[in-house]
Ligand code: PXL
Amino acid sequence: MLSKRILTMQDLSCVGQCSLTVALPVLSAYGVEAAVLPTAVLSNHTMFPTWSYLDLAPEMDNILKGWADNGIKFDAFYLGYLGKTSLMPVAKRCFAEFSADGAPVIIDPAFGDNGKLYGGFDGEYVKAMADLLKSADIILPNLTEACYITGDEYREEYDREYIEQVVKNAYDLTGATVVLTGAELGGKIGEAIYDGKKFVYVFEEKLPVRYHGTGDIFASVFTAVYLNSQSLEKASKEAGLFVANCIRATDKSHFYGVNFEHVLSAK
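Could you show the structure of this chain alone, in the form predicted alone?
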(Lines of atoms letter the chains of each structure in order from A and count residues from 1; the text may use other names and numbers.)
(Lines give C-alpha, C1' and ligand atoms only; values in the text may rest on other atoms or scores of the structure.)
Protein backbone atom coordinates (compact mmCIF):
# COMPACT_ATOMS: atom_id res chain seq x y z
CA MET A 1 0.00 0.00 0.00
CA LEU A 2 1.37 3.39 -0.97
CA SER A 3 1.69 5.99 1.77
CA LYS A 4 0.23 9.42 1.24
CA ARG A 5 2.96 11.99 0.71
CA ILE A 6 2.72 15.22 2.68
CA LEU A 7 4.90 18.30 2.23
CA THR A 8 5.70 20.11 5.46
CA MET A 9 7.21 23.58 5.20
CA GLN A 10 8.92 24.96 8.30
CA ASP A 11 12.35 25.51 9.83
CA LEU A 12 14.84 22.90 11.03
CA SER A 13 16.33 23.41 14.50
CA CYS A 14 19.28 21.04 14.74
CA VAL A 15 18.77 20.77 18.51
CA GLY A 16 15.37 21.26 20.13
CA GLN A 17 12.22 19.17 19.90
CA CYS A 18 10.20 21.33 17.55
CA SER A 19 9.45 22.12 13.91
CA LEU A 20 10.90 19.56 11.47
CA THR A 21 12.60 17.44 14.15
CA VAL A 22 9.08 16.78 15.45
CA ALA A 23 7.17 16.70 12.17
CA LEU A 24 9.36 14.11 10.42
CA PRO A 25 9.24 11.35 13.05
CA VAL A 26 5.60 11.94 13.96
CA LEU A 27 4.31 11.91 10.39
CA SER A 28 6.40 8.83 9.58
CA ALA A 29 5.19 6.95 12.67
CA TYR A 30 1.61 7.56 11.57
CA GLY A 31 2.30 5.99 8.19
CA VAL A 32 2.64 9.18 6.15
CA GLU A 33 5.53 9.83 3.79
CA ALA A 34 7.05 13.08 5.04
CA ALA A 35 8.62 15.39 2.46
CA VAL A 36 10.12 18.67 3.59
CA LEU A 37 10.72 22.20 2.41
CA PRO A 38 13.03 23.59 5.13
CA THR A 39 12.85 27.37 5.36
CA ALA A 40 15.96 27.80 7.51
CA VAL A 41 18.47 25.79 9.52
CA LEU A 42 19.10 26.85 13.14
CA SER A 43 21.78 25.47 15.44
CA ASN A 44 19.02 25.19 18.07
CA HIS A 45 15.69 26.86 18.62
CA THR A 46 15.34 30.33 20.06
CA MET A 47 14.45 29.32 23.61
CA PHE A 48 18.20 28.80 24.08
CA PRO A 49 20.33 31.86 24.94
CA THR A 50 22.04 31.99 21.51
CA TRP A 51 21.61 30.37 18.11
CA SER A 52 22.84 30.42 14.52
CA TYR A 53 20.51 30.89 11.54
CA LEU A 54 20.94 29.93 7.89
CA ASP A 55 18.25 31.28 5.56
CA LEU A 56 17.35 28.71 2.89
CA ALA A 57 15.11 31.05 0.86
CA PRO A 58 17.80 31.48 -1.85
CA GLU A 59 17.62 27.73 -2.55
CA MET A 60 13.83 27.56 -2.95
CA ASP A 61 13.73 28.02 -6.73
CA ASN A 62 16.24 25.20 -7.21
CA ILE A 63 14.28 22.84 -4.96
CA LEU A 64 10.99 23.56 -6.70
CA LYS A 65 12.62 23.17 -10.12
CA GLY A 66 13.89 19.75 -9.05
CA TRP A 67 10.37 18.73 -8.06
CA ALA A 68 8.91 20.01 -11.31
CA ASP A 69 11.55 18.22 -13.38
CA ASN A 70 10.78 14.95 -11.58
CA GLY A 71 6.99 15.28 -11.67
CA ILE A 72 6.63 15.26 -7.89
CA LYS A 73 3.19 15.88 -6.38
CA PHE A 74 1.93 15.96 -2.78
CA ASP A 75 -1.24 14.57 -1.25
CA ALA A 76 -1.37 17.28 1.43
CA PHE A 77 0.47 20.36 2.69
CA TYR A 78 1.25 21.18 6.31
CA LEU A 79 2.80 24.56 7.11
CA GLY A 80 4.27 25.53 10.46
CA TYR A 81 6.63 28.33 11.46
CA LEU A 82 7.65 30.29 8.36
CA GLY A 83 9.17 33.41 9.89
CA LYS A 84 9.36 35.62 6.77
CA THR A 85 6.72 37.21 4.56
CA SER A 86 8.87 36.42 1.50
CA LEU A 87 8.10 32.71 2.02
CA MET A 88 4.34 33.16 1.60
CA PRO A 89 4.52 33.30 -2.25
CA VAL A 90 6.71 30.17 -2.19
CA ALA A 91 3.99 28.36 -0.25
CA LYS A 92 1.32 29.50 -2.70
CA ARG A 93 3.48 28.31 -5.58
CA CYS A 94 3.73 24.88 -3.96
CA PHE A 95 -0.05 24.67 -3.63
CA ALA A 96 -0.52 25.70 -7.26
CA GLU A 97 2.18 23.57 -8.90
CA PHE A 98 2.62 20.45 -6.76
CA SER A 99 -0.84 19.46 -5.53
CA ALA A 100 -2.26 16.03 -6.22
CA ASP A 101 -6.02 16.05 -6.81
CA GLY A 102 -7.85 17.12 -3.67
CA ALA A 103 -4.70 17.80 -1.64
CA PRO A 104 -5.73 19.64 1.56
CA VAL A 105 -3.74 22.57 2.91
CA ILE A 106 -3.31 22.69 6.70
CA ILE A 107 -1.64 25.77 8.22
CA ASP A 108 -0.53 26.47 11.78
CA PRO A 109 0.07 30.27 11.75
CA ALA A 110 2.73 29.99 14.49
CA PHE A 111 3.40 33.66 15.14
CA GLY A 112 2.26 34.41 18.70
CA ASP A 113 0.87 33.31 22.06
CA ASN A 114 -0.36 34.75 25.35
CA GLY A 115 -1.66 37.88 23.63
CA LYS A 116 1.69 38.81 22.03
CA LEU A 117 3.60 38.24 18.81
CA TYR A 118 6.75 36.16 18.90
CA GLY A 119 10.00 38.12 18.56
CA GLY A 120 10.71 39.34 15.03
CA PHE A 121 7.08 39.45 13.90
CA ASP A 122 5.04 42.56 13.15
CA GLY A 123 1.76 43.68 11.67
CA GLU A 124 2.98 43.16 8.11
CA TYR A 125 3.71 39.50 8.85
CA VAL A 126 0.27 39.04 10.41
CA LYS A 127 -1.34 40.63 7.35
CA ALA A 128 0.62 38.36 4.99
CA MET A 129 -0.25 35.29 7.06
CA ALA A 130 -3.94 36.22 7.10
CA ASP A 131 -3.82 36.34 3.31
CA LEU A 132 -2.00 32.98 3.11
CA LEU A 133 -4.63 31.39 5.36
CA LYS A 134 -7.19 32.06 2.61
CA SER A 135 -5.41 29.32 0.64
CA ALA A 136 -5.91 26.81 3.48
CA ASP A 137 -8.56 24.17 3.96
CA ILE A 138 -7.86 23.90 7.71
CA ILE A 139 -6.15 26.39 10.01
CA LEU A 140 -4.83 25.73 13.53
CA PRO A 141 -4.50 29.11 15.27
CA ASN A 142 -4.33 29.60 19.00
CA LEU A 143 -6.46 32.38 20.50
CA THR A 144 -3.70 34.99 20.20
CA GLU A 145 -3.20 34.25 16.52
CA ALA A 146 -6.92 34.16 15.82
CA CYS A 147 -7.37 37.58 17.45
CA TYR A 148 -4.48 39.11 15.51
CA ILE A 149 -5.92 37.73 12.29
CA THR A 150 -9.47 38.93 12.93
CA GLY A 151 -8.76 42.12 14.87
CA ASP A 152 -10.79 40.88 17.84
CA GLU A 153 -9.72 41.96 21.32
CA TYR A 154 -7.60 39.32 23.02
CA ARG A 155 -8.90 38.27 26.43
CA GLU A 156 -7.28 36.14 29.09
CA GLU A 157 -10.66 35.39 30.63
CA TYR A 158 -13.53 34.49 28.35
CA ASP A 159 -16.60 32.34 27.83
CA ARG A 160 -17.91 30.10 25.05
CA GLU A 161 -19.72 32.97 23.36
CA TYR A 162 -16.46 34.91 22.99
CA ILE A 163 -14.61 31.86 21.61
CA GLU A 164 -17.30 31.20 19.05
CA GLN A 165 -17.36 34.81 17.89
CA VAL A 166 -13.58 34.89 17.35
CA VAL A 167 -13.65 31.53 15.55
CA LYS A 168 -16.55 32.55 13.32
CA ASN A 169 -14.69 35.75 12.42
CA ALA A 170 -11.60 33.70 11.52
CA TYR A 171 -13.74 31.43 9.36
CA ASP A 172 -15.42 34.37 7.63
CA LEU A 173 -12.05 35.98 6.93
CA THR A 174 -10.26 32.89 5.59
CA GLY A 175 -12.97 30.51 4.39
CA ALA A 176 -11.02 27.69 6.08
CA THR A 177 -12.25 25.26 8.70
CA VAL A 178 -10.95 26.58 12.02
CA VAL A 179 -9.47 24.38 14.73
CA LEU A 180 -8.79 26.83 17.55
CA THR A 181 -6.13 25.28 19.77
CA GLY A 182 -5.56 25.88 23.47
CA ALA A 183 -9.13 26.94 24.19
CA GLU A 184 -9.79 26.84 27.94
CA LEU A 185 -13.31 26.32 29.25
CA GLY A 186 -14.55 24.73 32.46
CA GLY A 187 -11.06 24.06 33.78
CA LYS A 188 -10.11 22.01 30.70
CA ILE A 189 -8.09 22.79 27.59
CA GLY A 190 -8.68 21.74 24.02
CA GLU A 191 -9.95 22.70 20.60
CA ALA A 192 -12.97 24.55 19.26
CA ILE A 193 -13.67 23.25 15.74
CA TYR A 194 -15.85 25.15 13.28
CA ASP A 195 -16.51 24.20 9.65
CA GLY A 196 -18.95 26.99 8.87
CA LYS A 197 -21.95 24.94 10.02
CA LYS A 198 -21.47 23.77 13.59
CA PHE A 199 -19.07 23.84 16.54
CA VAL A 200 -17.45 20.75 18.00
CA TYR A 201 -15.37 20.90 21.19
CA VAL A 202 -12.63 18.48 22.15
CA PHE A 203 -11.08 18.81 25.63
CA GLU A 204 -8.30 17.28 27.70
CA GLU A 205 -7.22 17.78 31.30
CA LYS A 206 -5.33 21.06 31.69
CA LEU A 207 -1.86 20.30 33.05
CA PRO A 208 -0.07 22.90 35.25
CA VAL A 209 3.05 23.23 33.04
CA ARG A 210 3.91 24.62 29.59
CA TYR A 211 6.66 23.48 27.24
CA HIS A 212 8.14 24.69 23.98
CA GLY A 213 7.19 22.76 20.84
CA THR A 214 3.87 21.29 21.94
CA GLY A 215 2.05 23.23 19.22
CA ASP A 216 4.29 21.64 16.59
CA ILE A 217 3.56 18.20 18.04
CA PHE A 218 -0.18 18.84 18.07
CA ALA A 219 -0.16 20.06 14.47
CA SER A 220 1.92 17.11 13.28
CA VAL A 221 -0.27 14.46 14.93
CA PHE A 222 -3.44 16.29 13.87
CA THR A 223 -2.30 16.43 10.25
CA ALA A 224 -1.33 12.76 10.08
CA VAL A 225 -4.52 11.52 11.74
CA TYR A 226 -6.72 13.80 9.65
CA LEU A 227 -5.03 12.70 6.44
CA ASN A 228 -5.66 9.07 7.32
CA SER A 229 -9.19 9.43 8.75
CA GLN A 230 -10.72 12.63 7.27
CA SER A 231 -12.14 13.31 10.76
CA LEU A 232 -11.47 16.68 12.41
CA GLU A 233 -12.74 15.45 15.77
CA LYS A 234 -10.66 12.27 15.75
CA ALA A 235 -7.55 14.19 14.70
CA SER A 236 -8.05 16.76 17.46
CA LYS A 237 -8.70 14.14 20.13
CA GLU A 238 -5.66 12.05 19.25
CA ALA A 239 -3.38 15.08 18.91
CA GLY A 240 -4.52 16.57 22.23
CA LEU A 241 -4.08 13.29 24.08
CA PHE A 242 -0.64 12.77 22.50
CA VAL A 243 0.51 16.22 23.64
CA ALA A 244 -0.84 15.66 27.16
CA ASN A 245 1.02 12.34 27.37
CA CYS A 246 4.21 14.02 26.15
CA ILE A 247 3.95 16.60 28.94
CA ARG A 248 3.34 13.89 31.52
CA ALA A 249 6.42 12.02 30.28
CA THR A 250 8.72 15.06 30.54
CA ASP A 251 10.90 15.95 33.50
CA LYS A 252 10.43 19.57 34.56
CA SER A 253 14.17 20.21 34.22
CA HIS A 254 13.93 19.53 30.47
CA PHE A 255 13.24 23.13 29.54
CA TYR A 256 13.54 23.12 25.74
CA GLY A 257 10.90 20.59 24.69
CA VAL A 258 8.91 17.51 25.62
CA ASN A 259 9.77 13.82 25.60
CA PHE A 260 7.63 13.03 22.57
CA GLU A 261 9.97 10.21 21.53
CA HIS A 262 8.95 8.16 24.58
CA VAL A 263 5.27 8.55 23.74
CA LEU A 264 5.84 7.88 20.06
CA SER A 265 7.79 4.69 20.77
CA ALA A 266 4.86 3.38 22.86
CA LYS A 267 2.33 4.17 20.13
Contents of the next structure:
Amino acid sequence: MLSKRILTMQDLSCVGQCSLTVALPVLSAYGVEAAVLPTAVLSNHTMFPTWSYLDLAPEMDNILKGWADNGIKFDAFYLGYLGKTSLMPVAKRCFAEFSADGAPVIIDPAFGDNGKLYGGFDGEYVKAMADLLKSADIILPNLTEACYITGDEYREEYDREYIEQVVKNAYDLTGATVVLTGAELGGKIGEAIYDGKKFVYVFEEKLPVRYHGTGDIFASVFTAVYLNSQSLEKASKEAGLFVANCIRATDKSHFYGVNFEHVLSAK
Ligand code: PXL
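Having seen the form predicted alone, could you now give me the structure of the form predicted together with this ligand?
Next comes the full complex, this chain leading.
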Protein backbone atom coordinates (compact mmCIF):
# COMPACT_ATOMS: atom_id res chain seq x y z
CA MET A 1 0.00 0.00 0.00
CA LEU A 2 1.33 3.43 -0.91
CA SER A 3 1.35 5.88 1.96
CA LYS A 4 1.40 9.64 1.44
CA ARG A 5 4.68 11.42 2.03
CA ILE A 6 4.13 14.60 3.93
CA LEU A 7 6.69 17.30 4.64
CA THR A 8 6.26 18.81 8.06
CA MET A 9 8.16 22.01 8.70
CA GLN A 10 8.45 23.11 12.34
CA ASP A 11 10.92 23.30 15.19
CA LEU A 12 12.48 20.55 17.23
CA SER A 13 11.95 21.44 20.88
CA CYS A 14 14.12 18.88 22.64
CA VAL A 15 11.83 18.81 25.68
CA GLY A 16 8.17 19.72 26.04
CA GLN A 17 5.88 17.55 23.84
CA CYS A 18 5.17 19.92 20.98
CA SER A 19 5.99 20.51 17.32
CA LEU A 20 8.16 17.70 15.85
CA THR A 21 8.19 15.45 18.93
CA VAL A 22 4.39 15.34 18.56
CA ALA A 23 4.04 15.48 14.77
CA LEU A 24 6.39 12.58 14.02
CA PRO A 25 4.80 9.90 16.23
CA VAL A 26 1.25 11.04 15.44
CA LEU A 27 1.72 11.15 11.66
CA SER A 28 3.45 7.75 11.66
CA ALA A 29 0.73 6.14 13.80
CA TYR A 30 -1.85 7.45 11.35
CA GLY A 31 -0.05 5.78 8.47
CA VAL A 32 1.47 8.75 6.66
CA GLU A 33 5.18 9.06 5.96
CA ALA A 34 6.57 12.05 7.84
CA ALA A 35 9.51 13.83 6.26
CA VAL A 36 10.84 16.79 8.23
CA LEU A 37 12.29 20.22 7.65
CA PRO A 38 13.34 21.26 11.17
CA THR A 39 13.34 25.05 11.44
CA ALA A 40 15.24 25.39 14.72
CA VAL A 41 16.48 23.33 17.65
CA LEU A 42 15.38 24.60 21.08
CA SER A 43 16.35 23.20 24.47
CA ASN A 44 12.60 23.24 25.30
CA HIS A 45 9.55 25.12 24.10
CA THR A 46 9.09 28.81 24.85
CA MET A 47 6.43 28.45 27.55
CA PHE A 48 9.28 27.51 29.90
CA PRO A 49 10.91 30.58 31.49
CA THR A 50 14.11 30.23 29.39
CA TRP A 51 15.26 28.37 26.28
CA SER A 52 18.21 27.97 23.93
CA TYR A 53 17.66 28.53 20.20
CA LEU A 54 19.65 27.30 17.19
CA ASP A 55 18.28 28.78 13.96
CA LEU A 56 18.59 26.19 11.17
CA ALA A 57 17.85 28.71 8.38
CA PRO A 58 21.55 28.72 7.27
CA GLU A 59 21.28 24.98 6.48
CA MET A 60 18.12 25.24 4.37
CA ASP A 61 19.82 25.73 0.98
CA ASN A 62 21.85 22.56 1.49
CA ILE A 63 18.81 20.50 2.49
CA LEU A 64 16.72 21.76 -0.43
CA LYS A 65 19.59 21.11 -2.82
CA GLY A 66 19.74 17.50 -1.56
CA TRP A 67 16.03 17.06 -2.29
CA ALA A 68 16.32 18.63 -5.73
CA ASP A 69 19.33 16.44 -6.62
CA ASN A 70 17.40 13.34 -5.58
CA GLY A 71 14.10 14.26 -7.30
CA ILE A 72 12.17 14.20 -4.01
CA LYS A 73 8.50 15.34 -3.98
CA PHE A 74 5.86 15.56 -1.25
CA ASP A 75 2.14 14.73 -1.30
CA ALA A 76 1.34 17.41 1.28
CA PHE A 77 2.92 20.15 3.36
CA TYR A 78 2.12 20.67 7.02
CA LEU A 79 3.67 23.72 8.68
CA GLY A 80 3.69 24.58 12.36
CA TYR A 81 6.00 26.76 14.45
CA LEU A 82 8.61 28.24 12.10
CA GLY A 83 10.25 30.65 14.54
CA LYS A 84 11.79 33.27 12.21
CA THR A 85 10.49 35.30 9.27
CA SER A 86 13.53 34.16 7.26
CA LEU A 87 11.90 30.72 7.04
CA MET A 88 8.85 31.99 5.13
CA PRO A 89 10.59 32.23 1.72
CA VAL A 90 12.03 28.74 2.34
CA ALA A 91 8.49 27.43 2.86
CA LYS A 92 7.36 29.06 -0.38
CA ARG A 93 10.28 27.49 -2.22
CA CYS A 94 9.28 24.07 -0.88
CA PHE A 95 5.71 24.47 -2.17
CA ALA A 96 7.00 25.59 -5.59
CA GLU A 97 9.79 23.06 -6.06
CA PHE A 98 8.87 19.89 -4.17
CA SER A 99 5.14 19.54 -4.63
CA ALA A 100 3.63 16.36 -6.08
CA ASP A 101 0.50 16.97 -8.18
CA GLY A 102 -2.30 18.48 -6.10
CA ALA A 103 -0.33 18.44 -2.83
CA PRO A 104 -2.27 20.49 -0.27
CA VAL A 105 -0.58 23.07 1.96
CA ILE A 106 -1.86 23.01 5.55
CA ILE A 107 -0.55 25.70 7.90
CA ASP A 108 -0.99 26.08 11.63
CA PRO A 109 0.27 29.67 12.22
CA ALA A 110 1.44 28.58 15.71
CA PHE A 111 2.48 32.00 17.03
CA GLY A 112 0.15 32.67 19.96
CA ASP A 113 -2.66 31.72 22.34
CA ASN A 114 -4.85 33.26 25.03
CA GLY A 115 -4.76 36.66 23.33
CA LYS A 116 -0.94 36.88 23.34
CA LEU A 117 2.01 36.09 21.08
CA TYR A 118 4.40 33.32 22.14
CA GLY A 119 7.78 34.55 23.44
CA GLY A 120 10.12 35.85 20.74
CA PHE A 121 7.41 36.86 18.23
CA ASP A 122 6.39 40.37 17.16
CA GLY A 123 4.19 42.19 14.66
CA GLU A 124 6.68 41.62 11.86
CA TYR A 125 6.43 37.84 12.32
CA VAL A 126 2.63 38.04 12.29
CA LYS A 127 2.71 40.06 9.04
CA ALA A 128 5.05 37.58 7.37
CA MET A 129 2.91 34.65 8.54
CA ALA A 130 -0.27 36.35 7.29
CA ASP A 131 1.42 36.64 3.89
CA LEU A 132 2.56 32.99 3.95
CA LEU A 133 -1.01 31.87 4.74
CA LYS A 134 -1.99 33.11 1.25
CA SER A 135 -0.06 30.11 -0.09
CA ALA A 136 -2.10 27.67 2.04
CA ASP A 137 -5.10 25.56 1.10
CA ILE A 138 -6.15 25.06 4.72
CA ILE A 139 -5.19 27.14 7.77
CA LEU A 140 -5.64 26.07 11.40
CA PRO A 141 -5.52 29.24 13.54
CA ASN A 142 -6.83 29.49 17.07
CA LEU A 143 -8.83 32.64 17.89
CA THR A 144 -5.74 34.55 19.07
CA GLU A 145 -3.89 33.88 15.83
CA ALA A 146 -6.95 34.63 13.69
CA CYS A 147 -7.38 38.02 15.42
CA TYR A 148 -3.70 38.92 15.02
CA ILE A 149 -3.98 38.07 11.32
CA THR A 150 -7.21 39.97 10.66
CA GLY A 151 -6.72 42.84 13.10
CA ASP A 152 -10.02 41.97 14.81
CA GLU A 153 -10.30 42.62 18.53
CA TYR A 154 -9.55 39.46 20.59
CA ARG A 155 -12.43 38.68 22.94
CA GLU A 156 -12.72 36.13 25.74
CA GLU A 157 -16.51 36.26 25.68
CA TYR A 158 -18.17 36.07 22.31
CA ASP A 159 -21.02 34.67 20.24
CA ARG A 160 -21.32 32.83 16.94
CA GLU A 161 -21.69 36.06 14.97
CA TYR A 162 -18.29 37.28 16.23
CA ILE A 163 -16.59 33.95 15.40
CA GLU A 164 -18.07 33.93 11.90
CA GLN A 165 -16.92 37.50 11.26
CA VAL A 166 -13.33 36.77 12.34
CA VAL A 167 -13.26 33.54 10.31
CA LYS A 168 -14.69 35.27 7.22
CA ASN A 169 -12.09 38.02 7.55
CA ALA A 170 -9.32 35.38 7.77
CA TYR A 171 -10.73 33.67 4.68
CA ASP A 172 -10.91 36.96 2.74
CA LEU A 173 -7.31 37.83 3.63
CA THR A 174 -5.79 34.42 2.84
CA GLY A 175 -8.12 32.69 0.37
CA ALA A 176 -7.55 29.49 2.36
CA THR A 177 -10.19 27.28 3.94
CA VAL A 178 -10.26 28.24 7.61
CA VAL A 179 -10.49 25.68 10.41
CA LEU A 180 -10.67 27.87 13.51
CA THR A 181 -9.69 25.73 16.50
CA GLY A 182 -10.79 26.07 20.11
CA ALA A 183 -14.02 27.99 19.39
CA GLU A 184 -16.16 27.93 22.53
CA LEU A 185 -19.88 28.17 21.82
CA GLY A 186 -22.92 26.90 23.72
CA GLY A 187 -20.79 25.37 26.49
CA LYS A 188 -18.84 23.21 24.03
CA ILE A 189 -15.48 23.59 22.32
CA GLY A 190 -14.61 22.85 18.73
CA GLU A 191 -13.90 24.03 15.21
CA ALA A 192 -15.59 26.58 12.99
CA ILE A 193 -14.84 25.50 9.40
CA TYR A 194 -15.39 27.89 6.49
CA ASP A 195 -14.56 27.23 2.85
CA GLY A 196 -15.85 30.52 1.46
CA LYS A 197 -19.38 29.13 1.02
CA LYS A 198 -20.70 27.71 4.25
CA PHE A 199 -19.87 27.20 7.91
CA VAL A 200 -19.61 23.74 9.44
CA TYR A 201 -19.13 23.28 13.19
CA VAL A 202 -17.58 20.33 14.97
CA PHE A 203 -17.85 20.29 18.76
CA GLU A 204 -16.39 18.31 21.65
CA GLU A 205 -17.13 18.34 25.36
CA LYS A 206 -15.36 21.34 26.95
CA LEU A 207 -12.97 20.09 29.63
CA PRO A 208 -12.11 22.33 32.60
CA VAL A 209 -8.32 22.30 31.99
CA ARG A 210 -6.11 23.61 29.19
CA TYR A 211 -2.68 22.25 28.37
CA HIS A 212 0.21 23.35 26.25
CA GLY A 213 0.87 21.54 22.95
CA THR A 214 -2.70 20.49 22.19
CA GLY A 215 -2.74 22.70 19.07
CA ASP A 216 0.16 20.71 17.62
CA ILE A 217 -1.58 17.41 18.39
CA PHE A 218 -4.79 18.67 16.78
CA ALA A 219 -2.93 19.82 13.65
CA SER A 220 -1.02 16.52 13.32
CA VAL A 221 -4.10 14.29 13.64
CA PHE A 222 -6.10 16.66 11.43
CA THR A 223 -3.46 16.57 8.68
CA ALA A 224 -3.13 12.78 8.66
CA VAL A 225 -6.88 12.12 8.67
CA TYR A 226 -7.52 14.83 6.07
CA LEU A 227 -4.91 13.35 3.73
CA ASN A 228 -6.48 9.93 3.98
CA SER A 229 -10.14 11.05 3.83
CA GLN A 230 -10.22 14.47 2.08
CA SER A 231 -12.91 15.40 4.64
CA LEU A 232 -12.43 18.56 6.72
CA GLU A 233 -15.26 17.52 9.02
CA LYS A 234 -13.98 13.99 9.63
CA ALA A 235 -10.44 15.30 10.20
CA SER A 236 -11.67 17.93 12.69
CA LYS A 237 -13.87 15.43 14.53
CA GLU A 238 -11.14 12.86 14.93
CA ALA A 239 -8.52 15.46 15.88
CA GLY A 240 -10.85 17.10 18.44
CA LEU A 241 -11.71 13.76 20.01
CA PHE A 242 -8.04 12.76 20.11
CA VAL A 243 -7.11 15.99 21.90
CA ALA A 244 -9.97 15.60 24.39
CA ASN A 245 -8.82 12.04 25.15
CA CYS A 246 -5.25 13.28 25.65
CA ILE A 247 -6.48 15.86 28.16
CA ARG A 248 -8.53 13.20 29.97
CA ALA A 249 -5.39 11.03 30.18
CA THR A 250 -3.32 13.85 31.72
CA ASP A 251 -3.21 14.72 35.39
CA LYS A 252 -0.25 17.05 35.59
CA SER A 253 -0.24 20.80 35.67
CA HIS A 254 3.05 22.17 34.47
CA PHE A 255 4.82 23.30 31.30
CA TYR A 256 4.89 19.90 29.66
CA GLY A 257 2.26 18.83 27.17
CA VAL A 258 -0.48 16.22 27.43
CA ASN A 259 -0.13 12.45 27.76
CA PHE A 260 -0.73 11.86 24.04
CA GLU A 261 1.45 8.73 24.06
CA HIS A 262 -1.20 6.96 26.12
CA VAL A 263 -3.92 7.77 23.59
CA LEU A 264 -1.70 6.92 20.62
CA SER A 265 -0.64 3.56 22.02
CA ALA A 266 -4.30 2.62 22.62
CA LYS A 267 -5.26 3.50 19.03
O1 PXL B 1 3.07 24.39 20.57
C2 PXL B 1 3.50 25.42 19.81
C3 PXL B 1 4.97 25.66 19.98
C4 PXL B 1 5.86 25.03 19.17
N5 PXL B 1 7.19 25.21 19.27
C6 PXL B 1 7.69 26.03 20.21
C7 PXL B 1 6.85 26.68 21.09
C8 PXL B 1 5.45 26.51 20.98
C9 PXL B 1 4.56 27.21 21.90
O10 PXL B 1 4.92 27.86 22.82
O11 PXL B 1 7.37 27.48 22.02
C12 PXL B 1 9.17 26.22 20.31
